[in-house]
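Take a look at this single chain in structure tokens; it is the form predicted on its own.
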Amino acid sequence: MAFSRSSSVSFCTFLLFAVFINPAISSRISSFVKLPVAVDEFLLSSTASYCESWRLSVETNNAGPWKVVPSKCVRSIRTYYNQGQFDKDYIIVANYALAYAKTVKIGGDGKDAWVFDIDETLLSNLEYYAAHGYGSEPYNSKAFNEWVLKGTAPGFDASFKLFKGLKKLGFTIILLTGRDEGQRAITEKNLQDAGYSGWEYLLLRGEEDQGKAAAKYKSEQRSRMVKKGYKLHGNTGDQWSDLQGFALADRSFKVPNPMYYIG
């Protein structure tokens, strides 16, 4: 049987006056009807989503070197690391290098070594970086170095079980870091404090080192322990610029770091 245009929009009429007046069929129509989506809560979702592909391609370094933190990903770099997300992602890193240590063959000669960088490796700087926007401020040297003056940084509950666990193993310890060879007593300290001790090396940059590319000074220094008979077996450290170049470790392993970029 055909309906009539009259009788289509009068079924129509009807229909939108029984959902207006009838609850149990206006909660039916609800449910799978979509309102759109508030404007701001969009927006915080597609700059949530944006600040986490970011983050990877950081990580990943896919997003070469950089400056700053984006403004707009204040906030994600905060709760990552406020929330315990960062912690979880370390332990995840330390638990890797630990298991891949207790299968190389130490010798016993003392030569069998594992490099560590310092700065976001062993020790926190999260408090100086929480108080100059995440990384989203441009690098200050005056202002970090009189905050490696304090001498306070913490260390990582991840970093220190992996310390801890190579020392066990048998592993000899070589700590590499850019801080200057004037900051060696403080560094010392700071890292006793943090409860670590018993590493062979703790290499800092000399008057000769000023002014290298963190990879070419890393790369130099790794090629002397090379030298001295040392077998680089791992190397832990939050920048790439630790990891590359050459006299590399026979395997490296990266600790999240989207604060900060060294080249």
The other form holds:
Number of protein chains: 2
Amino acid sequence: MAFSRSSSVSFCTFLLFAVFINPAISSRISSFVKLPVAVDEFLLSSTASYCESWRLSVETNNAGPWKVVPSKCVRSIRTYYNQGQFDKDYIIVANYALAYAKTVKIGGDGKDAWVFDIDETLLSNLEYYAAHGYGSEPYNSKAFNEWVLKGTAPGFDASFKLFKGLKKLGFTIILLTGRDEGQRAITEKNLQDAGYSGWEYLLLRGEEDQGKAAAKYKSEQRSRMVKKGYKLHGNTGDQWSDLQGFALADRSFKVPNPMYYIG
Amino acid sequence: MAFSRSSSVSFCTFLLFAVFINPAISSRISSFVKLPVAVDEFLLSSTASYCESWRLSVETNNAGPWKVVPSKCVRSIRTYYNQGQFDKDYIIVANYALAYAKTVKIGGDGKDAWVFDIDETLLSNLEYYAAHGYGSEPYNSKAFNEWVLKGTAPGFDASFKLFKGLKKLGFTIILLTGRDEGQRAITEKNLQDAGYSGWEYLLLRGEEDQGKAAAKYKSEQRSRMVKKGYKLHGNTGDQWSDLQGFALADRSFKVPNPMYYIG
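Output the structure of the form predicted together with a further copy of the same chain; the preceding block shows the form predicted on its own.
Expanding to the full complex; the earlier chain stays at the top.
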């Protein structure tokens, strides 16, 4: 009995260590030890809390370059999307963007522009990522390109609201994507099928853009638009590389995306 | 009876509207109507979800300039600080910053520098803000200055870890604050009492900096440091105006602060 009590105390010490010191361990414990429900919930809540901090680090770009979603955060990312918090987060971004857009004086020359990224900004690839571990699996360009070629990605309620609202206000819409020129037709079709129309430019990576870092490629493209006389009032993208570099828009709006990072 | 049932249906319709359409209304309802616990919890959770979205918008700078914390989010901000999520969020920022700092090659000339803001980055004014509605009251410069002159603001576990870790790695520490030159002595004392030491510069607003926007003032100060030969590898601040403008550090780290905005 003394031995048993001592083991139990040691196990509790270990658990306390796991929970308070290292959330990485805590989520692993709950996956191989059958724990009382209260303890299991406590460990889960500790993991959820860690994953909330991780997600904030990613969204504020504090994390810098990262490869995959930590495996212990897959459940939390799935919940983030499936229980609606992502949609609420995006709607608030759209509302702030529209509130700002309404303060912009629109000239009659069609040069007041707004830039949109496409993937995870206008089109949702959640179906693909849900089938690939919600970002916890390394990027698979072959599989992702097959998904893109299906052309079935839907839009977001928030992106429809923003896109349509901006058009109504008189902004010229510029779509700027990391997708290749060879995917122009399927991308146009997918956007139209999803419900978008009336953009002025769809800018894709040409031959000369291959291998360029996203922020450089997108800055160069924005710069070309500025040289054509466009005033870039706003820019909406799910990656910091959509929003940083040069030829920046007056205001940038970061769409939440805790599933992948493009540098 | 028919009338009563009809009122009840109307009330339910109103409730549904309140919850799904307008979280602002939902939190007000629960403050003046005695509701069944389940409904009350549902309304609260809807408000919490809104406040989570609002906080993300603020932390990613999507919200742009804002004046006060929405009154319905005071409870959620208080919980964010008092139940430890803020500390966890900041520790992860510190860990990412240190992981990056370890990749920097430190020369022997003392020119490898790291910039820190002070308020809400090295020193916590939470005690002041807790007594002033957690950011829901408009900024009161007189009351805040009285608080600053007390010189009793504590540090954060995360900021101690980062500050000490960077010093150990050999970085030169530059403190850059929006506080006035006249507050130099109390600021130095407060920092020392809190547990900080060994910074190289403490840069405060001089006569010539009065009235300058924070991002401009801070960019100019960083620029002067760059001209002195310092390499700004990292910058840590709780405001986007600490981290944007010119003479930027190679990496910027946004410390969470959902209580106030400085433009």
